[in-house]
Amino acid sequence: MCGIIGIVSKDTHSIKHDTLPLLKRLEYRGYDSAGVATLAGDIQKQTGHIGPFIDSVTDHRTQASIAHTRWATHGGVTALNAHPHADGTGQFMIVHNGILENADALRASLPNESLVSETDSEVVAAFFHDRIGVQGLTTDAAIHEFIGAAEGTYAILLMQRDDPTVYAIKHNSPLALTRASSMHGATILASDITAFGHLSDEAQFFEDQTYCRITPDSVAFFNAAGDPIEIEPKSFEWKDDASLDEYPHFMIKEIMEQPTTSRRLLESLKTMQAAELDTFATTLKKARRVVFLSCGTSYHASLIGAFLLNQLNYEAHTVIASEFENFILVDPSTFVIAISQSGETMDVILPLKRIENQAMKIGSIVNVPYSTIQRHSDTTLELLAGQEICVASTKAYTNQVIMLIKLAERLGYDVDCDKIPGRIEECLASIDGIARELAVELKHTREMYVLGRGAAYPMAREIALKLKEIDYIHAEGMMAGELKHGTLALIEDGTPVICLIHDDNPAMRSSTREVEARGARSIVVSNTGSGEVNVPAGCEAEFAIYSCLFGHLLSYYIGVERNLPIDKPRNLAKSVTVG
């Protein structure tokens, strides 16, 4: 969940004006804390945001460097846990992505090595020192014993003081690498092309067990055996979102984004993705079963996926990817969707990786070009948002539901995609000033209810959500018919309830009676006029779009006038690159 860059330049580069910008491009994989490295072993590093961190550093100017900004998984939020880690004679420097999952038994393999944090990741830096420094192997020889030995999840970035080679070593956790005209032809490594998008349209991504060989004059590729290999540069387009422009935060701004991001990617579909739509299409149809793999808030857009399918008579599934060998049945005549806004989400990526000889096809709708669950389908369809930085996803998320919308379309489902994006544009402005009105009563709520059926139900889980992600609220979305199953018990004078009703259907207007019966502070969501918060008119699964756009707008509203971190959740990241 960490993310990592690496620079090697012929001349010197600036770790302050060079290396950390591109670092602070990373931060939404985590900001507990920053640091960096250079060929001459000085390691800087401090527990916070990386921007107080730039401000703060010393600039030196090297070869090589390497940095890191860490979501923490092992050891508590402390500078003596912050990377880059240092072997004790600080010959040896790393910094790491992922968790290895055998760290304990490396540790007690290095009985000479003196470590210091509370860390999983300290111990490669050991690793190393103790088999080049003490046992005499060869860098390469060492690597190919740390592929053999290590298990987990690894992206790692290994320098020794005053040679200016880095080493990049991958499994199971994303590494690109590219050259940047514009530093002078420097080679970056970095987790993602985020970081470089600004700077290159070309990228080449590691397979699992490989690694690299970077000099100032050189990239090496290499399998686990220590054979040459090629990996085939790949050419991107990435739209760069990185500004606030007039925006206090990037939530609201990439909420707002939605009518152009929602154009862009209709007609892409109509050009330039027109070729693999009609291919999502066509294995759709001749598919026994569909299975969709996910979680989090992609989950909730593949449940309207599921809905939508099944209203014409396909069996469609989804289930939330980490549970996924427990539930679902794969096998040659199932067609598997992994839906990921970064397509680096080690919940989907690990079981895609079981089942992909199993299944007929596997497809993936994914934002992040060439991203690892990308490479791992037969077929993908990008989502085109751009880049999305708030680690709550809204542009994208909105993105996912019309796509999986635009796929029930092309096989017979009743609705014209080309009219969503006006109708965003409709709701967002007439749903701002309410949901801002709302923010200044609710702000002080401790716990909230969100009702929905057919459709709405996964908005319902979704808004619920992103009120426990920005606004750290106890909510629970889920399907009103079940709210009289046990929920009914919670709700007392004054609790906030809201009920998302299409076309004033009865079953969730009776919901709501209840709720209010018991006293809730009910809050309709109606696309006929009939709420206290209305949204455009529309088929069901447009309702879901224009419903969840308020919902993120509320959780924004409240996040303001409670003084939170919005774009920056506590314990959270946006790209989930852990198991």
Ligand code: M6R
Given for the second form:
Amino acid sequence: MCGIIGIVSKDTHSIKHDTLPLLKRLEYRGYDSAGVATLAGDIQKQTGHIGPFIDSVTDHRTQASIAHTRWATHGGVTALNAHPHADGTGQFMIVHNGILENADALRASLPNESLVSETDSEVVAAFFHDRIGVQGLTTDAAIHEFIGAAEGTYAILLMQRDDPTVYAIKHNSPLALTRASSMHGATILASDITAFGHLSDEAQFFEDQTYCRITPDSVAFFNAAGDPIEIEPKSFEWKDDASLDEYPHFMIKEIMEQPTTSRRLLESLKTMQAAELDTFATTLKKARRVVFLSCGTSYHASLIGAFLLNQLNYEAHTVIASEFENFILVDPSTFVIAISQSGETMDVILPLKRIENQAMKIGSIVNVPYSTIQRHSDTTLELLAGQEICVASTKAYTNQVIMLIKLAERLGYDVDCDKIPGRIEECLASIDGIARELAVELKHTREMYVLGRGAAYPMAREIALKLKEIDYIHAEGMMAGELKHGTLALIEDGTPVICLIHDDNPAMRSSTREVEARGARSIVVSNTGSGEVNVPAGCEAEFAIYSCLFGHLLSYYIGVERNLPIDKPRNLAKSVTVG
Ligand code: M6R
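Since the structure above is the form predicted on its own, I would like to see how the form predicted together with the ligand looks, so please show that one next.
Then the entire complex follows, led off by the chain already shown.
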């Protein structure tokens, strides 16, 4: 998964001041290496983050440029594997987001092309050199052949040296196009609207198996057969949160924004999104069962959704999306709800596409408008958390949980949602000090356990995930009841164990005593004032939000103590667009 940018302009533009700053806005999609190519055939690329690359790049002005930020899939993190790639003659240059599953077969069909990288993408440049440069096909004919031959996922930008035309080809990976008046009407191509949301409020979103020819004066879309097609521009509202303000990291900025972002969501569910919330509730009542589809942190939110619906006597299930089809049945009486911050997670998109015609209805809960998951659903609710930049999801996650609590409230769950933003504010202020102190104590810890029951079980998993991704601590979040069935063997003198105890739950108290009896350093999070960490009172589902605020702050401060790259942890990317 990667981010791609293309610009085609009437006048020339600067790769340093125009192209790469847009690419930087996509850095959350991957940050292993970055590169840019100009019309004159100049390709510059290097490993590492985009900031240092922009500083070191030699600026050129050009009428067309393509750029790429990489999250490595095929081949190591090396400058040779970085994009853009060119064919051996340097005539055809490409950037690619996605995975070509039959790259080896395509490569074998090009015996006369010399390829130098370990990537699946380089074969695309070689393919077009062979078909256009050697066999003499038109670019359109070569693209038809490519769409017919390529298997897998791709958003590709193709440019030929000295021809100010970019071809954009899309299947299964997202791609959007806009025109920026501030750049003299230049056409911008990007993996998503984050790249250009500050320059435009309208975009055209590519359909699968389509392509587009962009010249300085024209934009024309085509289907796989080469017939012209229309793609309606869509307007969008995108709040640009790309500045750190007074904060040292986006993670802490995004944690501290939650009183505001949660209020914004709750307000919209009474106004702008009231009708959609109704549709979700009505569909849910009609369905025989509900199945959630999500990954990572969004999966943890979906566990809360399943918990709440089961409490209300609705049959509800959730399974991590990459194993969805192995463990869940979908039939015409199933309401499928996909939950995703980015709306671009391939592990969610793939099963979603496969079950499109099998489910009663597909609903989505996403943060990024017009994302692929939203566009593949019949009904949608937006999280309105604003742009989330840190790889670790915090404010979007909290809004996912609030959304599910609000839906449950609509179906009869006893909760006063309006109190949640104030309690989040109170909680953040009251636990910040203890989270910092514990981070100092735990900064050298190599392993940790987090225990919960009921709605706190998903939170145990969520806190453990944050300790892994931000702090590189091997952490296990688990059902407290499972402890005695094996994991208790790992508890030794001083092992840190976070125990999430709602309303002094007696079974959770017993689990805590069991680990303490084996020498564990227990850290009790309580909503009754009886813990080392005390969060506001509230129902079980609310406890899931407040206890998680502690987990997010703790993992943030441990990251600070360890001097880790908090917003961009190693090996990860914000948007996981490969399956
Ligand atoms: O964009 P999504 O919500 O679909 O992303 C799912 C996961 O990749 C994501 O939640 C991931 O686990 C986060 N890095 C967790 O903080």
